[in-house]
Amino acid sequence: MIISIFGLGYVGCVGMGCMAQSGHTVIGVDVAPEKVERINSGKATIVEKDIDELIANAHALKLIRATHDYKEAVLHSDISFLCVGTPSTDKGHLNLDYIYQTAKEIGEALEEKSTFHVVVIRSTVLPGTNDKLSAIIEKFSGKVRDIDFAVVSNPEFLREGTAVADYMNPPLTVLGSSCSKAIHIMQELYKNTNSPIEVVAVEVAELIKYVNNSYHALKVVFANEVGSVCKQLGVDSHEVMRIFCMDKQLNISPYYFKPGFAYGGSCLPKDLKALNTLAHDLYMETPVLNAIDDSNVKHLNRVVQMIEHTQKRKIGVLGLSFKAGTDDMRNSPIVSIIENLSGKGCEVRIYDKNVALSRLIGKNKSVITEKLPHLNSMLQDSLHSVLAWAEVLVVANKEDEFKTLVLSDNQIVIDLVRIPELEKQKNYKGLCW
């Protein structure tokens, strides 16, 4: 394929280079005369390991050229790669100029042309963009988007120093558009990239790249913040760090990493304040660690608004300990919704079976002495009974009894665990999907 790579920088010098080692001819089009001198003397615009072999080698075999003229690049190339720089703001949001300036000259080189054209962007920008992208280039080239061009929403995640191996190698591809055409020829471009190919709605692709930045940012603060604890301590820190990343069932892992209620349970807030205690004790400011619980207790805040928006008053909830197939009601995140929610003057009516009032001991018995003395009004035997009786149902477990619920068509329901069998009642309410 013949391909030209708006911007010059980063990732479209790695891109260029990448691309020409598959075979494909580049033209790369930038506003910086150095640059585009840089390439055409078959050199690389930046430092980067690997980098300046390939640009050198594309050269050579005359695969890659650099010129400032869009309109030529435009048209003597099948796909327009975006790279071009998207810096923040002083408030912190982006500024898209750049991006939207070429999006411009690209509908006026489109006006000239005749054949199909797939533009991707490569440039981090937040969810609307591939949208109004597509609506710059329809307004300055006079096509119809999705028959005469297609824009494709396609994520890089290059890392400075390794940029060359991760663009050859990458964990995954992301591609989203609205276009099955353009889809298709960003397969076959993509196609002996050695990862799989995720093709996504374009929301998703233009926002997962913030999503990866931000956890990798939070796990840095995370292992410097256990990292000042054990050095106050006078443990090694990566002796404790090394171990931790050795758990691949839960630690590192897709075990918790979907969205849905809060946690709770016996361990997770009494280990999570025994550190932060800890800390504390050892005079040290750990924000990160702190944050924890307090983002818990807004999530929780979230369920409780969301049943309030309902302006119902007889609310049905199946599903009191801390998660299915258990009757452990230590921290468990509903007990203080339903604590909440009494508070507030709702009726409350509770079904979980494999909580009884007989069987109650120890710890368990104590939270509902403490948070719900009325328990026993409030716990029915009969799932039908909740079901019949309630004008708000919250499912708070995943038991399997809960992914047939028949609902009449004036009920609501609201879902904090997410079982997709409830997704199509009609009146469903996802707590954060």
Ligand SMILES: NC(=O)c1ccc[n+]([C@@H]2O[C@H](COP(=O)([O-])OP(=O)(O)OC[C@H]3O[C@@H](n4cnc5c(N)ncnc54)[C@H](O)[C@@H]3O)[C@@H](O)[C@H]2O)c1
Second form
Amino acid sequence: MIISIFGLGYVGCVGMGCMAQSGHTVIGVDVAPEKVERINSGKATIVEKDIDELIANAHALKLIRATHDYKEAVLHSDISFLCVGTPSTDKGHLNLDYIYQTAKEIGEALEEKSTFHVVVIRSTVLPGTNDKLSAIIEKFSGKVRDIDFAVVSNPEFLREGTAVADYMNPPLTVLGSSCSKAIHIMQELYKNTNSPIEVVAVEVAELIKYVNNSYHALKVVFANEVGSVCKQLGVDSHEVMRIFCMDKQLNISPYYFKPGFAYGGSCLPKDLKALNTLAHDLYMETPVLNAIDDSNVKHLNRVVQMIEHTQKRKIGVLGLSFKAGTDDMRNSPIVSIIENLSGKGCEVRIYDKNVALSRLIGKNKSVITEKLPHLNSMLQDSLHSVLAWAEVLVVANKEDEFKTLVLSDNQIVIDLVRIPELEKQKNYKGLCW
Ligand SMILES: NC(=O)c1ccc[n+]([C@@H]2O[C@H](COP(=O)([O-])OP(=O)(O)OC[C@H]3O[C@@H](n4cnc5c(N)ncnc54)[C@H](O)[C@@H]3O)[C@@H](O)[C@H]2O)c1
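If the structure you just shared is the form predicted on its own, then what does the corresponding form predicted in complex with the ligand look like?
Below, the chain from earlier opens the complete complex, with every other chain and molecule after it.
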């Protein structure tokens, strides 16, 4: 294929070298004259392992060249990759000026083109940019999106320092577009990539890079805070984190990564508090570790707000223990929500088959009758009676029997755990999805 690349910085230069190595012809476009000159003399525009050789080889094979003439580049290519910078504004917002300028240029060029053209956003952009880019191209070309051209969001995951290796072996390739023809063209382009190709909604493709990088930053500061506490205690932090990373079931895994209800139970709140108190006693500032509980409380507040917004007062809570299949109510986050709602004058009735059972057999009796006597009076032994009475149903754990709730059209379900079967209910509200 013949590909044009707008922006010959880190992403554009690496993309140019790697695509040429796969046998494609690449035309680079940049507003910086020195970058155009460097490519045209077979030199990379960046300092990066292996890139000098890739660019020199591709140049010798006449597979690459660069120009300032954006029209010529678009008219002679099938796909245009946008790799221009997306810096922050002074106030911290995303500055998309370069992206929109490039969209205008591509639009002007497409006015003169009669064949289908794919525009690929490689730069890191927030949700909504794909749509806005398409609108700008439509305006300047007079063409119609998804018929004459299409925009594909295809975020770049490379890291500087290992950019060529990362480009060649990405963890995955993410594609989002409203046009299936463009997706097929991109799948063909990436067919030799040795990693999964995920076709997702455009907004998912646009947002994922921000989620990735925010998480990577969180990993760095988490490890550094743990390391700093370890150092004060005379414990080898690298050994602690080596062992931490060996747990592929709970630590380095998808577990705990589904947006859902707040954490609770007998261990997480207690042990987090102990580590934070230890750091405090060592006169250490660990703001990330400290903020975890605060974030959890804010999440609980969102649940209370959602229930308040219904303006209903008869609230049925399904699930009292901190997760399905247990009767353990120690630090169950739903308990604080129930207490909050009761304090605001709501009438609450609760159903949890495990808690009801343990109350009957006396196992959890003291917790319920002594520590939570007010909850005892709200507990119902029958799911049916709560369903028949409540105006709002708050589903707080994933007990199987909650999948098949039969509700009337004016009952509202607030799902804190995402039970897919419930999503088809008429008045369904997911907590954070
Ligand atoms: N650098 C990374 O490691 C990395 C990794 C993944 C994604 N990204 C994202 O990719 C994008 C590009 O990053 P980068 O580090 O390669 O940026 P960069 O600043 O190194 O390169 C951007 C290039 O775009 C050129 N440019 C600006 N306006 C232009 C226009 N109208 N026409 C043609 N060229 C134009 C600039 O002259 C510059 O050479 C950003 O959105 C960035 O967030 C970067």
